[in-house]
Structure formats: structure tokens, C-alpha cells
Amino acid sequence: MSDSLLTEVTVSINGATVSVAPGTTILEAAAIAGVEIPTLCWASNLTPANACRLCVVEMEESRTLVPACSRACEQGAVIHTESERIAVNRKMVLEFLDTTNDLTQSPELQELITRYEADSSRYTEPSKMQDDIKIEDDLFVRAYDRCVLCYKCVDACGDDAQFTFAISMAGRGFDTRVSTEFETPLPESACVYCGNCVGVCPTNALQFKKEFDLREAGQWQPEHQTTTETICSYCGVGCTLELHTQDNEIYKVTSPADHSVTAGHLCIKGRFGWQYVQPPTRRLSTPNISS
């Protein structure tokens, strides 16, 4: 029977057998299954690009290796995601990544460096990029030598959540850059400051202004922060968002991937006006009495 015609397709994955709807993809059949799949250039809120190559899977009968993000499931499936081919495979995309690009401030991919034991001292070519950092406003900066070309920005501004389509992606090789029109400066470009690339970007390579100011300061304290939800104030949509704080400071604002309002997408207010909780000029906690 063709697939289309299926109500459940019916799959293996690891041995566990799943029964899910046709359409789904082998990621989230593994998600059911409780069987994790490492991801870079996917995410819950966009379409997937296919960039990173780094959840691919083994399918039996099929010779290449299968990008489980949009791969559907198909009928009778036996799948396999974790082998000496995958882990070789993940390995080099790792080594490859950690080669030319700056990974210290993502967490997940330095867990899966430790994890597929990447080794990038094994190349010396191409080095690793020396872009100096863009800071064309007090919103957010742009670190090109920790950006690794997931599209996850371009696809955020993009038909997936903005329609402003303020990005794209420049150059050749190793010379491909995410970058505006014709490098125009962010501030006189189509760019409306939503903040979605930031909150999609999963190397820091986009960063909050305040985040960097601490971490170049050295006063970036992981074991001082928190996160709290709370509704955005400025409208009625009712957005939520997560107010990540340090020392009681706010440093950044993102909202919930699954959330059924946002989607984790929000605007300019709600991603970067946050600054009236804590203006720079505080009340006088005593009367200033002259004599």
C-alpha cells in the first residue's frame, strides 16, 4: 500500500518499533520513541534547512545517510541511529565545524565534541576565521567567526516567522558570510530589530549586547542566573517571555519554542524593550533635602 494511503506508518528505530503519522519526520518518530538525535541546524519553530548534516541516520536498503530532520518516515522502515558510520560521520562534521569556527559558547556542541571525541588539531587548514565583531547598535552584535551557516537566522527572518527578509547568505565557501543587502550597516538596512535570528542562533555568533558586554567584562556568571516567564506588557497578543537575569539585572529576553502564541518568535518590544525595569537613572531611595 502507498504511503499516502497509510493512516499509520509503522517504523524501527534502534529496534523499538513506532507507529506514527505519515508526514512525520525519522527525528520526531525518534522523539517518540525516546531515542535522542544530535541537531545544529534544526529547530521545533522553522522549516528545516539540511545545512549541518549532523542528524543523519542510517536506513537500511538506502546507501547514503539519511538526514533524519526531514527525512519522513516511510512504511516498514528499519533505521539506525547510532554506528560506527554515524559517529565517524557527526566526528568530522564536529572536527570540521570546531576547525574554522569559534564553538567556546555553545555548550551543546562542546557536549557533542567530548561525546563523537572530535579532534580538530588533526587539521590545519583552513584556520579559524578572524572576523572582527559588529556592534552597529546596543541591541545585539555579530560574531562571524562563531557563525557556522545553519540558516537558522536567514530562515527566522525569512517566510518562517518575520517576512523581512533582511538577511541572506553572501560570498563563496569559505568566504560565505550571513550578511544584509550589499553589507548595508543593520541600522539602515530592512532589519526591524525583532531579535528572531538572535533567539534562533545556536552559537552565539548573534548575542545579546548586554550578554556580551558581560562576558567581556568577565563578569559572565552562569551559577548567578536565572530565568522567569512573565507576559509581555505591551500589547494584548499575550506573549511569553522568559526574562534571563543575572544578579537581578536582565541580559536577555526570548520566549518559549512551543509556546502556541510566539512560536519563540517575538518583536522589537518584547525581544529588546525590557530597559524601563531597570533605567540606568535610579530613584532616590532618600529625600534630597537642601539646607
Contents of the next structure:
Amino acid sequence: MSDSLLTEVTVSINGATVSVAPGTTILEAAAIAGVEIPTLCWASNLTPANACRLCVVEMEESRTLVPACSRACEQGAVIHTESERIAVNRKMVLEFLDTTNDLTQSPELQELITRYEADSSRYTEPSKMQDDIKIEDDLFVRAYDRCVLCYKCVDACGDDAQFTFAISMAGRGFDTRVSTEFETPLPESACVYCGNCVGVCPTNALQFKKEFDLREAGQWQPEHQTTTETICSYCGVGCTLELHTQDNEIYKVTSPADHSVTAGHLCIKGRFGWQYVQPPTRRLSTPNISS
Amino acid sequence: MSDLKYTNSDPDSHERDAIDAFVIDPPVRHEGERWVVSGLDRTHDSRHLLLPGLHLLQNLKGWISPGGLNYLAETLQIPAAEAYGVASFYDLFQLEEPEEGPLHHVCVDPVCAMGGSASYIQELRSNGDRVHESPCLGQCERPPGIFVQIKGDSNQDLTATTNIEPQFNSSSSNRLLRRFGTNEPVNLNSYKEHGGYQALGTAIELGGARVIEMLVESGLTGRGGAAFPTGIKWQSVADHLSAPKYVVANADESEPGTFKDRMILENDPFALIEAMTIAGLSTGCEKGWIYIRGEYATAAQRLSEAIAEAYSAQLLGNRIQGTSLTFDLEIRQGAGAYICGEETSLFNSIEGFRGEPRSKPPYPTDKGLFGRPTIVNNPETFLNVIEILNNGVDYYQSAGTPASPGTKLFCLSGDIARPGLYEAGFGIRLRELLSDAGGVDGDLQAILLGGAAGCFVGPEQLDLPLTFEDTKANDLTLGSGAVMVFSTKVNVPDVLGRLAEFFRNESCGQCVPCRIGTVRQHEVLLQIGADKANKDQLSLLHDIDTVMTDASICGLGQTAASAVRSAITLGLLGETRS
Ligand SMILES: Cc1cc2nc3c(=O)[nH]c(=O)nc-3n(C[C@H](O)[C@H](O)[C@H](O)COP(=O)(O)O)c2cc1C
Ligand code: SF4
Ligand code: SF4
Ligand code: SF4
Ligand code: FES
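Same protein, different state: after the form predicted on its own, show the form predicted in complex with its partner chain.
Full complex below, order starting with the chain above.
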């Protein structure tokens, strides 16, 4: 029987049997089975780009490895998520990224680099992703030497969330970059500053200007940082905001990716319109009584 | 009218007029309407005009200006950033204003490098001509390959010095090449006099089901590299009942060392048109597309003349040959990107998206061009369909072996007495093929079989029968049928370096294993240079090979290490691993 006529498909993941709805990805089925698979270009609130290949797993009878994030479970498939073969592949993907990009602000990738024993020292003078940092406004910066070309920002700006299409992949091969048309600066482009691209970037290539300034000034202090949930005060939609603060000063605003209203995406007001909370001069705390 | 925003760059009047004349029926987008533009459900019907529109702008001014791009994108209602993303994907589009004068693309891949491309480039440069060092241009039988882009005029792939005599073996046992050299290529009557359009009559008489059955019985497999059974492919598309469905000819031919499809299009264009019509009528597809690589100027010209002739003779369009059936055919020209020969990348390219391969499944027979069931075949595969219908399954199988029936076109180039296109039954030994072409010019060092994505074969393997089964058993591939011959005069590390550079330049950049792996492979080979590779270098090459082969999305990355791997096994690069 063709898989499309089934109401349920059953697969084996690391020996455990899992039954899922047709169309369920290997990654989702693995999560049900309590098996974790590393990802980079995948996000719960975006269509899988299927680009980083960190999530590759073995599917018996497949010549090559398959990407867990986007491959749907096929009836009777026998899947292994950890093996010598998979480990070599993940290690190589990590070495490739680590020799190409500045990953110093990607703690999850650093952890994987250690776990899979990726060794970048075996490469002599590898070409790198080089790009001058783009600071074009007070809201966010773009440092593409950290960009792993995961497609997340492009998809968030496009038809996964924002439908603005201000940025696209441009160029080809190793020279591919995220870009506006003819590298037009963002303020002159179609960008509406929703910051959804910043919200999904996994490597801090896109980061809030405030965070960037703190890091540049050597004042970045994770141990002084907290996150506070609140509701956006601008309109009636009522998006949940997460205010990231350091010593009570907001440096970044996000929304939870699994939130039923926002799916992690916001508009310019909720994302960047928080300066009034912290005006340069102190807020009035007593009424001003005219004499 | 629309919520898409464009910058203030305006087109000049020539750009505006040209685009207005080209996009006759611009799409209208209503306030607030959002068109789905990605995934497989692409509903935007005029986006496929982006690629020809970009060709138009490029030809008009010699480059694509911000104003021109804006105006084209706005007319087609495509976001400017996406249009730029598409334009910047292709080698034949310039996005900065160039100097005046034609742009000469000269092939620097191994065979043309041996055939004097360096001195030709030097000559052009000393005349002050603009030169782009190009990957293989599919003219390996007459090196150096050359293609000239001329502002405001037709591009050319022939020069005053080109030997225009088509080089092929003329033999009475030829099947696919039977009309080569005896017919007038773009003369319909001449085609008919040589048996043309009999197969279409037979197909209409037999009906689609029987045609597909014959293909299945014949054992015909695809000649584009993957050797997938053609009959099964056609059957799966016929099984989908709802229209529209498409037939696509993949004439993007860019595999280094391969020039057979160019020769077919230049010398027998009606055969491809007839075979595609048969495919359409037999499987219920009313529209066909021929995707031809942008550098094949002569072939594209002849093909479009032949299509026009077929339309005026009612062999295309409505009521074909008095039936109630319709089949339309449209040409799309690529713009300099090897990856667009990968079938799903080709679909994206036609649709006006970046030529990045899609992940499979879904397969083209279920969701292909515009997300619809699609037959995609190589021109050589299509020509075999005509042979099978005209002469029957038994005759077809009288050449070749049981597992690889029929004949194969081989492209011989490099250090060989008579480079050119050769047709032979599957099972011919490499040694015989070389002697048919007059023998090796010098002492044989190695043969690259199957193109850049193929493998090196040493002199001790000359008794290899050229079949799918024998090559597979020896970890080799016939690939596209390229046979590049290298004598002992050739420096193999240089060739390997150039092959690695080819993949580095042609990777689409979508997936990490290939985007970065092809670069790292090239870097290690450059470091090794003419020296013996050390243990660390070999082990790094091995690991790069592993991840590209095992974890890349498409066949480009999956085969980008195969030539290097085979060279190491043959001891052509440092110590062997074993
Ligand atoms: C990188 C790459 C380039 C390819 N280039 C071509 C090509 O130029 N022509 C072609 O027919 N097939 C090419 N293919 C194979 C196609 O994807 C597809 O398998 C083929 O067109 C199917 O036709 P067939 O069944 O007649 O062989 C290429 C594949 C890859 C991975
Ligand atoms: S801020 Fe919003 S509109 Fe601007 S590039 Fe990012 S996602 Fe697109
Ligand atoms: S900028 Fe960030 S989100 Fe965008 S592609 Fe690069 S790494 Fe991914
Ligand atoms: S293997 Fe290479 S060409 Fe194919 S999708 Fe990946 S990056 Fe693109
Ligand atoms: S997470 Fe699956 S390919 Fe990136």
C-alpha cells in the first residue's frame, strides 16, 4: 500500500518502535521516542531549509544519509541516529563551519564541536566567509562572517513569517551571501524592521545593536542577565514578549517560538519600541504639579 | 497596487520599452494579496519570465542594471531581492557595468587546457578583448571551446577559426546518429525523407499505454547519468490523471567532456521535438519545455527554427496530425550554471527561482515543474524512443547486453587521434572505442570516464566492457558518456586541481558538505601540488570525500570527490591508502 493511504506510519528509531501520523519528520518522531538529534538550520517555526546537514541519520536501504529535519517517516523505515558513520559526517560539517565562520557567539555549536571532536587545526589557511560588519541603523547589525547560510532569516523575512522579502540568498557556492538587491543598505531596502530575521539567527550574525555595543565595549556579562515575560503594550493582538535585560537594561526582545499568537515573530513596535521604558532621563515617579 | 517595495533606481527608456514589449500580460496583484512563492505550491504564473527577462536585459546593455532589474521585478511582481538572488546565481549575468566590447568565454577545463586555451586567452587579452575563463563549454572535440557574449547582438559559439564540420563516426550501424551529416538539420522535409515523424504516427496508432509498455520491455534507461528506467518514469506520470503535467528535455549539458546533446540539437533537432511530442501524447502532458544551456547558441537557434517549422506544419500545437491532441513546446535558455542540469534545480531555474536542487522525495514524476507531475529526460534518451518505435524492441535489444540494451553515445576528447562523437553498442570495450577513434595520441596515462563527476581508469583497465553493470561492478560510472583521454604528457595533479576548482565554482552553495567541502578539497589539492601527498593530507581528503558523498543534498556534492578518489586509488596522487 502506498504510504499516502496510511493513517499511521511505523518506524524503528534506534531499535524503538514509533507510530506517527503520515508526514511526520524523522526529527519529530525521534523526539517522541526521546531521541535527540542535533540541528542547526531547522527551527520549529520555519519550513525546514535542509541545508546544514548536521541532522543526518542512517536509514537502512538508503545509499546516502538522510536529513532528519525534513525527511518524512516512511512505513517500516529502520533508522539509526548515532553511529560511527554519522559521527564522522557531523564532525566534518562542524569542522567545515568552524574553519569558515566565527562561531565564538554560538555556544550550542561549540558544545557540538567538543562532542564530535571536530578538529579545525588540520586545515591550513582555509578560506573564510569574510564580510565587513554592516551597521546601518540603531536597531540591529549584520556580521556575516558569522553567517552559516542557514536560510532562517530569509525564510522569516519571506513566506514563513513576514512576507516582506527584503533579503535573499545571492551569489553561488562559497560566495553565497544573504543580501538585499545590489547590497542596498537595509534602511533603503524593503525592510520594515520587524527583527524577525534577528529572532531566528542561530549564530548571532544578526544581533541587536544594544547587545553589539555591550559586547564591543567589553561589558557583556551573561551572569548579570535575566529574561522577563510580558505582553506587548502596543496593540490588541497581545504578543508575548521576552525582555532580555542586563543589569535591568533591555538589550534584546524576543517571543517564544512555540507561542500560539506569535510563533516567535513580532513587529517593529514590540521588537524595538521599548526605549520609553528606559528614557535617558528618569521617568516621573511623582506628579508634576504646576503652581 | 502591491505591497512590494522597490528602491528608487529607475530603468532607462530602452530597458523600459524592452520589458514592456516582452511581458505582454503582466500579472495584477490586488491590495493585500499575498502570493505563495516558495515550497512546491507556487501559484505565481508569470514568474517563469524572470530568466528570459534577465537574458533580455543582459543582452540589451551588456549587464543588468539596478533600474532594469527593478523594473523587470516590479513588472513581474517579484521582490527585488529575490530577482537579484536569481540574477547573481548565473555566470552569464553581469551585475556591474563592464567595459565595452564582447565578452569572450574560453574553456580552461582539462581538455581545452591541453588544446591550447592558455595561448588563445593570451592572444585575446593582448588584443584588448575581455576574457572570462570558463568551465567546459561542450566543444571538447574542437578545443579550445569558446562562447562570445555580444551586447545587442546574438551570442556566438562559433568563431572564424572553429572547425564547423561535425566530428562523429559515420557508420552504417549508427542508429541515433543515422541522420547526422545526411539530412539538412532544420529542414522538416529533409527530416521526413530520412524517416522523420513515422514514430509519431506509430505512437498515435498504438496508443500511449502500448508505447510505454514498449519502453518498459526495451529496457531503455536514462542517458543523463542516473540510468533510471525510462518506461517506468513515463508510466508514473501517465498514472497521474489531473492536468497540467509536463515533459522536460534536459539539454543543460555541462558535464566536462560532454558534447553529445549539443551535437544532437545542432544536427537533428526535429528528432528531439518528435520524441517529446510522443512523450506528451503518450502520457497526457500538453506542454513540453526544452532547457538548453545558455552557451549553446547555434543549437538553440536551430532548435527554435525547427520548433517554428513544426508548428506551421501542425506537428506542434492543437490537433496534432489530425488527432484531438495538443502539445506545445517552449525553449528556456540557461545562463551559465552546471547545477541547473540537476533535474529539480532545472525546474527551479525555469520557474524563476535560484537554481538550487530540491530535496527528494518528492520525485519529479509526482511533483516536478511548477509542482506538477513531470517527465524529465536527456535528449539522447528521447532519441532512443524514436528508434524503439521505428524498429521495434527486438531490434533495439540486438545491440548491447541484456542488462544494458541498445547503443550509447560516447564523447571522445583529449589525447586521441580523432576526437568526436561515437555511437557504439553497450559492451564495447574501452580499447575498441579508443581504436575506433584512431588510437591514443602518445602513451596512455589515464582516462577520465563519465566527466568531472566520473572516475579515472588506468591503462590496465582497457578491457572494461562499457556497460552499466560492468562499470558499477568496478566502482566506475559511464555518467554522461564522456571519455577524456590523457597521455603521459599530461600532469594529473593539474587536472585534479582543475576538476576540484570546477566543483568549487559550480556548487550551488545550498548545503554545507558541498559548499565548503568542494573548497576544502580544492585547497588540499593545491597544497599537495606536484608533491607526494602526505598521510594527513590523504586522511583529510578521505574525510572530505566521506561527508560530501554521504551528506550532500544532490548528485553534485555526492560525486565531487569521485575523480580524486579514483586518482588516489590508481596511485596518480601520492601513496595509495591501502
Ligand atoms: C550536478 C548534476 C548535473 C546534471 N546535469 C545533467 C545534464 O546536463 N543533462 C542531463 O540530461 N542530466 C543531467 N543530470 C541528471 C538529471 O538530474 C536527470 O537525472 C536526468 O536529466 C534524467 O534524464 P534521463 O532519465 O533521460 O537520464 C545532472 C545531475 C546532476 C546531479
Ligand atoms: S527586519 Fe524584518 S523586514 Fe527587515 S530584513 Fe529582517 S525580517 Fe526582513
Ligand atoms: S544571517 Fe543568521 S539566520 Fe541568516 S542565514 Fe546567516 S546564520 Fe542564518
Ligand atoms: S550538493 Fe552542492 S550543488 Fe547539490 S544542493 Fe548541495 S551545495 Fe548545492
Ligand atoms: S537541521 Fe536538518 S539539514 Fe539543517
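Here the rigid core means the biggest group of C-alpha atoms that line up within 1.5 Å when the two forms are laid on top of each other. Only a predicted model underlies this, so the values are computations on that prediction, with no experimental measurement involved. Positions refer to the first chain, counted from 1.
For Gly218, state whether the C-alpha moves by 2 Å or more between these two forms after rigid core superposition.
Comparing forms between these two forms, the Gly218 CA shifts below 2 Å.
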